[in-house]
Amino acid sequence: MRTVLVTGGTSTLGRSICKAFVEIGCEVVCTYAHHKEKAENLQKELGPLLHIEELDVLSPSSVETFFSRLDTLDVLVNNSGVFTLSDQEDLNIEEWEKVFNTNVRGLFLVTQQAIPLLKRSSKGCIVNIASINALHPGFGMTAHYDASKGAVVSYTKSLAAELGPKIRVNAVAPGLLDAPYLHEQGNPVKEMFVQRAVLKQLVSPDSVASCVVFLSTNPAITGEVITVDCGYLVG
């Protein structure tokens, strides 16, 4: 039985990723930073294969303590992340650091601690959650977020070269995820995405999760960034 770690497991996408791995019989460690109740509800929903643990990816001591209690790991899914909007002339350094600290620094801290465990696995792999914003920047008011996810893409490719052949490293770059707030009538973000996307729809979190599972199981793929965007980038 494979052991899978999903950071940010209580988010909309994190929940789908945890569920997808549980459904194929993996033991899943779902981490949360602030939403303990959501994690407990997810545990009740998915059953004994799901374990919940508190983890602050921004804190080196929290990350070190967490991994000191983890005995085995086969798959790391770096899903923790934040998204904000800001005009770049008005963006303050605190907001810039908030986005980069979570999306890049936190990913690094977790990955660094996970590498020794993944090396001991016969099929160790890492799947990072990037974004189509890294590949098609310029949506407006997202330059800081786009830059952070661009760093995730570069880090993914560099790690794949450095850690192979023992550990495979890939990334998934989702498009606009289907979420309740986007169903307000006339939401401009939704309308922009759906109009351009070839499939004329938002991205289901379950579709992204199934791609994460695929990358975790295919032994011939490393150093790749797979877009799951309903055809937005080619629209």
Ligand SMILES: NC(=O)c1ccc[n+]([C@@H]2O[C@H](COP(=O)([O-])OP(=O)(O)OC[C@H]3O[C@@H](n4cnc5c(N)ncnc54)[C@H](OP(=O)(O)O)[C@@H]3O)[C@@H](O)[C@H]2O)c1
Contents of the next structure:
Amino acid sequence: MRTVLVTGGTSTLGRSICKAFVEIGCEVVCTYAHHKEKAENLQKELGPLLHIEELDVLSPSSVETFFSRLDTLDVLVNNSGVFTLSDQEDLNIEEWEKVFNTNVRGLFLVTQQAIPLLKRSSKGCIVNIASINALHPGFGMTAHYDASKGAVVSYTKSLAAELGPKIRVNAVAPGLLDAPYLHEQGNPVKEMFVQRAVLKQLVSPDSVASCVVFLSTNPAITGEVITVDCGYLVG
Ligand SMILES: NC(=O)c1ccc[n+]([C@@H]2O[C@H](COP(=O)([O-])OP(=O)(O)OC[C@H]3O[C@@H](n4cnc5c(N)ncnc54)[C@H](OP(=O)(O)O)[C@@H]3O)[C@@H](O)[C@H]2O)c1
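Take the protein just shown as the form predicted alone and give its structure as the form predicted together with the named molecule.
In what comes next, the whole complex appears, and the chain from above leads the way.
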């Protein structure tokens, strides 16, 4: 039975990823940073294969404490991330650091601790959650977020070269995820995305989760970034 770690496992996407791995019989460690109640609810929903733990990727000591209690790992899904909107002219250093420290430094801290465990696995792999913003920057007010996800993409490729053949490393770049807040009447972001996307819909978190599971099982893929965006980039 594989053990899977999903950081930010209670997020819109994290929940779907946890569910997808539980459904195929994996032990899943779902971490939360601030919302323990959400994690407890997810545990009730998904049952005994789901374990919940606190992990704040901004804190090196939180990451170390978490890994001191983990003795086996086959799949790491770096899903935690933050998104903010701001013109670069108005962006303060704290916001820049929060985005980079969560999306890039935090991913590095978790990955570094996970590598020794993944090396001991016969199926060790990492799936990083990037974004189409890394591949198609310029949505407006997101340059700092786009740059952080661009770093996730290049980190993924370099790490794949460094950690092979023992550990495979890939990324998924989702488009706009279907989330309740987007269903308010006439939401402009939703309208913009759906209008351009070839498939005329938002990206379901479950469709991204199935791609994460696929990357975790296909032994021939490493250093790859798969876009799951309902055809937004080609629209
Ligand atoms: N939403 C989209 O349309 C979209 C599109 C492309 C890519 N993505 C990426 O997909 C991933 C998930 O996005 P989402 O929209 O599902 O997330 P979300 O609902 O906004 O939730 C963010 C997640 O990150 C966790 N997190 C925040 N700060 C953290 C920290 N310091 N340490 C550890 N975890 C932390 C949160 O945990 P707590 O709740 O416990 O704080 C939460 O689980 C992110 O990497 C995001 O950039 C999202």
